[in-house]
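A single chain, nothing else alongside it, follows as structure tokens in the form predicted on its own.
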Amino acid sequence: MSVELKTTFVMAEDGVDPNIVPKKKLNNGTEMPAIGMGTFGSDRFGNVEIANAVIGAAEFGQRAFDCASVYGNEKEIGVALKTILDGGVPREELYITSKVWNDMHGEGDVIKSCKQSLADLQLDYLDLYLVHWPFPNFHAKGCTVDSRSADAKPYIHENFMKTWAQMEQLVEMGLVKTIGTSNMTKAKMELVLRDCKIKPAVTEMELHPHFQQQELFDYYVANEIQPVGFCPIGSPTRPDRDKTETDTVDIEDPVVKKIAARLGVHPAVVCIKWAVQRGQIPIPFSVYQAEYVSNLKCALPDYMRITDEEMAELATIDKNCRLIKGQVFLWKENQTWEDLWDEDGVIAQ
């Protein structure tokens, strides 16, 4: 049986008012919600079953979307965008985001990207606009993890200035109210706030209990860049081409596990809670109502809480266990993961 997209929003009567879900203000004088929803429905959920999914979480409250043109499923979201929009709720209420793909990185291929985003989404503008990933490298949908496109170059900045320019001229045009990166690394960052006209007020990054990127994260926070982080609970959706054998799982961790038992609540939980308590917006990712009404709890100061001494713990179990590690997007037949986060301090080329 298909499933159809719903065609109407009707406000949930125990749902979280928006209003009181705090904000971050960005250093562009912007305001973003606490904690948002993505929509990479990986190779697990259909484009229409995440649409539904989008106004089911908005009837309860939720109003930042995380979306992104390679996810193959805006005008899906598009529809139940216009359908909140049309039960009601405000423009200025909703804070959707999107990201440009690797293969859109050219002169005018950045803006061309954006306003077919904003056609699919049916918006006027964009709140915040993502560069996806800081190369031009594309693999095709499907392909295995040890893929390589002949067209695959490492980072060369000179041309990432060039797409951030596109972005910046976004901002200009009125297109987008506020531009960021995307697993992006220091080294690549301290050379874009060098060269950049706009600062990048947000960064999307790879954070959950067993990745922490303490060091990074604290390096975002010092130069006013607001950390969002994806992967949240540990990404057990996410495509098996990511997983590896010696990746761990969050939500079965001892101390992760102990706190949710004092608590009364799903490993998961603790894992957003986490996120939100230590200053991150986390993006969680689900279709099913009691999980995406948990996770927009979890931005309320009121639900629950983590104590300090549980939080010190928690800072204890990082595994350094990246799990989207970006293979596909290699340039050179023999080189590993690692050549992409410059883990040495140094771009690879």
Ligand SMILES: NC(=O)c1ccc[n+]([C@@H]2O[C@H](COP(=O)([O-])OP(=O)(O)OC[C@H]3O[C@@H](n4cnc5c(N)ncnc54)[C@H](OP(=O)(O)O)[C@@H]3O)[C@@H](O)[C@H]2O)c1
Contents of the next structure:
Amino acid sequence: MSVELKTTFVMAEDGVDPNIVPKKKLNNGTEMPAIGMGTFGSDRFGNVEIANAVIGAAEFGQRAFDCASVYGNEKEIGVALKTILDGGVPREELYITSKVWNDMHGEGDVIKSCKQSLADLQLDYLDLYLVHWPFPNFHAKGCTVDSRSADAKPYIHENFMKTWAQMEQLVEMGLVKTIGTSNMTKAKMELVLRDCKIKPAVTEMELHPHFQQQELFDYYVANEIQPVGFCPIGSPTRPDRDKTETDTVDIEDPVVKKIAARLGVHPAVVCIKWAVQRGQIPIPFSVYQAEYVSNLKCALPDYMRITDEEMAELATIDKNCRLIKGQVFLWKENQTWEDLWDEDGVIAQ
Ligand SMILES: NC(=O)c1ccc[n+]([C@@H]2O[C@H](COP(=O)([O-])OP(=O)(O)OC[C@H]3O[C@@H](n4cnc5c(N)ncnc54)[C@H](OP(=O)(O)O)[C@@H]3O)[C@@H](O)[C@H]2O)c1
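Return one more block: the form predicted together with this ligand, after the form predicted on its own shown previously.
Let's see the whole complex now, leading with the same chain.
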């Protein structure tokens, strides 16, 4: 049965007032809602289902949506955003993120890609635009993790700064309010901060109780770069090709489950509340109303609280489980995915 795109927007009476959702002040003076909603449906959900979830979540007060050209659904989300705006939500209340994909890092391509996202999303500016990955390595949609591209390259700082200069240009053109990065490392960020004209205000990174990246998180915060946490629940329903035998499951963690039992919520909600209380901006994905509403409520200071003792116990979870390893972006034979993440502080070449 095909799903129809919703054409109406009506604020839910029992929704969350968007004005009481806390915001994070960014290093350029703008503000970003303390929680967003992911829009990557992977193989599980169709574009229309996701667009309908965007409208549904907005009806319950969600205003921030994490989009990307590579998710292949910005056209449908654009129709959803138009429905939301036509339904009376002011543009300034929405916070829309998009990202330039790896095959559009070249001269002029970043601007072209941003304009395409704007056209698809039916917007005249983006609140936040991110470089999705710090290198131009491309892979075919749905390919297996052992496939490699012959054109893949390591991070070349000079090239990245040419890409970043186009990001800066987008701000100057008024097409984007804020720019940032995604899937960066400390070694790469140090070079970008040294050479940029406009500092990244936000960086998107994998963050969940089993992958807390405390050192990197602290580095970004110390440098006034706001971390946005992707896969905040540990992406329990990601496709099998993105799973490895050693992966651990956040929502089955005994500490997470114990807190969930005390609060009477699903362990996923504890992951989101933990993220909010720790200070990153989580962007959980869900197409189900009960889930996206409870995720949004986690941003409210009065909606549940993980105690300081429980936060301390969560911080001691001794797991280091990166889920999005990025194997398909490797550029040499005999490399392992760890090479993408500069774990020894040196940018792998
Ligand atoms: N920058 C990047 O490179 C990057 C990489 C990955 C992801 N992202 C972004 O991050 C977003 C989130 O990541 P993700 O979708 O992989 O993982 P996630 O948000 O950690 O997990 C999503 C899954 O968790 C379950 N869930 C959500 N809310 C729940 C709740 N309240 N109670 C119970 N279960 C709940 C849902 O499963 P069911 O559907 O089974 O209910 C949902 O499919 C993406 O959509 C995307 O926007 C960015």
